[in-house]
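Quick heads-up: it's one chain on its own, the form predicted alone, in C-alpha cells.
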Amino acid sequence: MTTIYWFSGTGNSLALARDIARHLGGDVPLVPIASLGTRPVTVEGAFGVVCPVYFYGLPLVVREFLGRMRSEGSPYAFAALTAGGFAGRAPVQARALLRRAGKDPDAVYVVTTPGNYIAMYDVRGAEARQRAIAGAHEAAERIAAGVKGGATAFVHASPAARAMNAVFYATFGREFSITCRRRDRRFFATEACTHCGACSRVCPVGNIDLVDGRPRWRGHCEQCFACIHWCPEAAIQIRRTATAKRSRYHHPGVSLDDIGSQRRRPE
C-alpha cells in the first residue's frame, strides 16, 4: 500500500493526490501534512508527497515535515510537485530532503496546474485553467502507473537550466523562505467582509483568528493564499499589490471543507 502525504491551498495538489490515489486503486491513505503538526513521522511502506511549488522551492510546512520524517525500509517513494510555471529548486529540495529522511526517492515529478499567486499576477482565463486541469489528470494517471511499476523518473535539467534555477532561488526563493511567515502583515479584509469565517476555517495552519468576526493574521503564514482564494466575497486583499483587480481561483473539484480538513489541530 502507498500512503500519500499532501499539502494544498487552492486545491491543485489535493486534486492531484486524489487522482493518483484513484489510479493506484485500493485503499490509499491520504494524509494532510499540516494536520501532523510538529510530530515526527516514521514511514515503513511505499509513500508519496504531493505539494505545490512556492517561489521556486517547497512550502516551509512541507520542508519541515520532511525534516521530521524517517523512512524505515520504504520500498518506493515519489514526490509530485504542482506548479503554475517554473519549478526552480523545488525538485532538488524534495530529493535532498527525502534522501536525508532515509529514502532516496525513486521519482520526482512536476505537474503544471493553474497558477494562483495573485500577489504578482492574475489568474489565467477559464480555457487555460481547464487545459491545465486536464493535463494534471493525465499526469496523475502516468504517475500512478509509474508507482505501480516501480518506475524511476526525475526532472533532468540542462547545466544552463540548473544554473538559472540556482540564480532564481538565490534571488527570490531564499528571501521568500525567510520572510514567508510574516508576509501576512500585508493582508487585510475590506468592508466586503461578511464575517462568515471561511478564511479561518480554510487556513491549513490555523494562522487566522476572528476578532469581532473579521480575520486577524497571526504571523505564521504559509503564503498558500487559501484565505484569499476561498473568501466568497473576494474581501481579502494584499497591500501594495493589485489583488483587488485580480480574479480568484480554487480547483473546481475541491471544496472549502476539503481544504479545511487539513487544518493543524492543537498539540
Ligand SMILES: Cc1cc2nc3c(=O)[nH]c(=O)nc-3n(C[C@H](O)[C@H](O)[C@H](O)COP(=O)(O)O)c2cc1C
Contents of the next structure:
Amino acid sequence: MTTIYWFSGTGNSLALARDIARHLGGDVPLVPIASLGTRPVTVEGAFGVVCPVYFYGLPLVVREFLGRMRSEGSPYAFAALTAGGFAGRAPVQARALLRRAGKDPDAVYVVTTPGNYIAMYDVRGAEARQRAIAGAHEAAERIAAGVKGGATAFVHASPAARAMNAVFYATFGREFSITCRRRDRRFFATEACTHCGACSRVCPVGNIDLVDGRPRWRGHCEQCFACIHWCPEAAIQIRRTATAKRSRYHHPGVSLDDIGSQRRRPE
Ligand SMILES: Cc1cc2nc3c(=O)[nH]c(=O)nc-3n(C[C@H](O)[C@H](O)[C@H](O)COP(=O)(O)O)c2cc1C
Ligand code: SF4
Ligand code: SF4
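Right, and the form predicted together with the ligand of this protein, after the form predicted alone?
Okay, now the whole complex, with that chain kicking things off.
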C-alpha cells in the first residue's frame, strides 16, 4: 500500500495526487498534510509527497511536515512537485528533507501545471491550461508506473543549472521562507465582497476569520493563494500588485470543499 501526503491551494497538486492514486489502483490513502497539525508522523510503508513549488522551494507547511516525519523501513518513496514553470531548488530540497526523515527518495518529479502566482503574472489562456492539465494526467500515469516498478527518477540539472537554482533560491526563496506567514498583511477584500465566507472555508490552515462577514487574515499564511482564486467575486487583492486586472484559476476537477477539507479539525 502506498500513502500519498498532499498539500494544494488551487487543486493542481490534489488532482495529481488523485490521478497517481487512481493509476496505482487499490487502497491508496490520500492524507492532507495540513490536517496533521504539528503531530509527528511515522511511515513504514511506501509513500509519496505531492505539493506545489513556492519560490523555488517547498511550501513551509510541507517542509515542517517532513521535518517531523520519520520513515522506518519504507520500501519506496517519491515526491511529485507541481510548478508553473521553474521549480528551481525545490527537487533538491525535497530530496534532502526526505533523506533527513530517514528515506532517501527513489524518485523526485516536477510536473508542469497551470501557474497560479497572480501576484506576478496572469493566468494562462484556456488552451495552454488544458495542455498543461493533459500533460499532468500523463505524468501521473508515468509516476504510478514508476511506483509499481520501483523506478528511480530524478530531475537532471547541469552544474550551471544547479548554480542558477541555488542563486534564485538564495535571492527569493530564503526571503519567502522568512516572510511567508505574514505576507497576508498585503491581502484585502474590495467592496465586491458579498460576505459569502468562501475564503474562510477554503483556507487549508484556518488563517481567515470573518469579521462582519469580511475576511480578516491572521498572520499564519502559507501563501497558497486559495482564498484569492476561490473567491467567487474575485474580491481579494494584494496591495502593490496587479491582481485586480488578473484572472482567477482553480483546477477544473477540484472543488472548494476539497481544498477546505485539508484543514485540521479540532480534536
Ligand atoms: C506563493 C507561490 C509561489 C510560487 N512559486 C513558484 C515557483 O517558484 N516556480 C514555479 O514554477 N511555480 C511557482 N508557483 C506556481 C505553483 O507552483 C503552481 O501553480 C502549482 O501547480 C500550484 O499548485 P496547487 O494548485 O496545488 O496549489 C508559485 C505559486 C505560489 C502561490
Ligand atoms: S470569498 Fe470573497 S466574497 Fe466571499 S467573504 Fe471572502 S472575500 Fe468576500
Ligand atoms: S490565507 Fe489565503 S493564501 Fe493564506 S493560507 Fe489561507 S487560503 Fe492560503
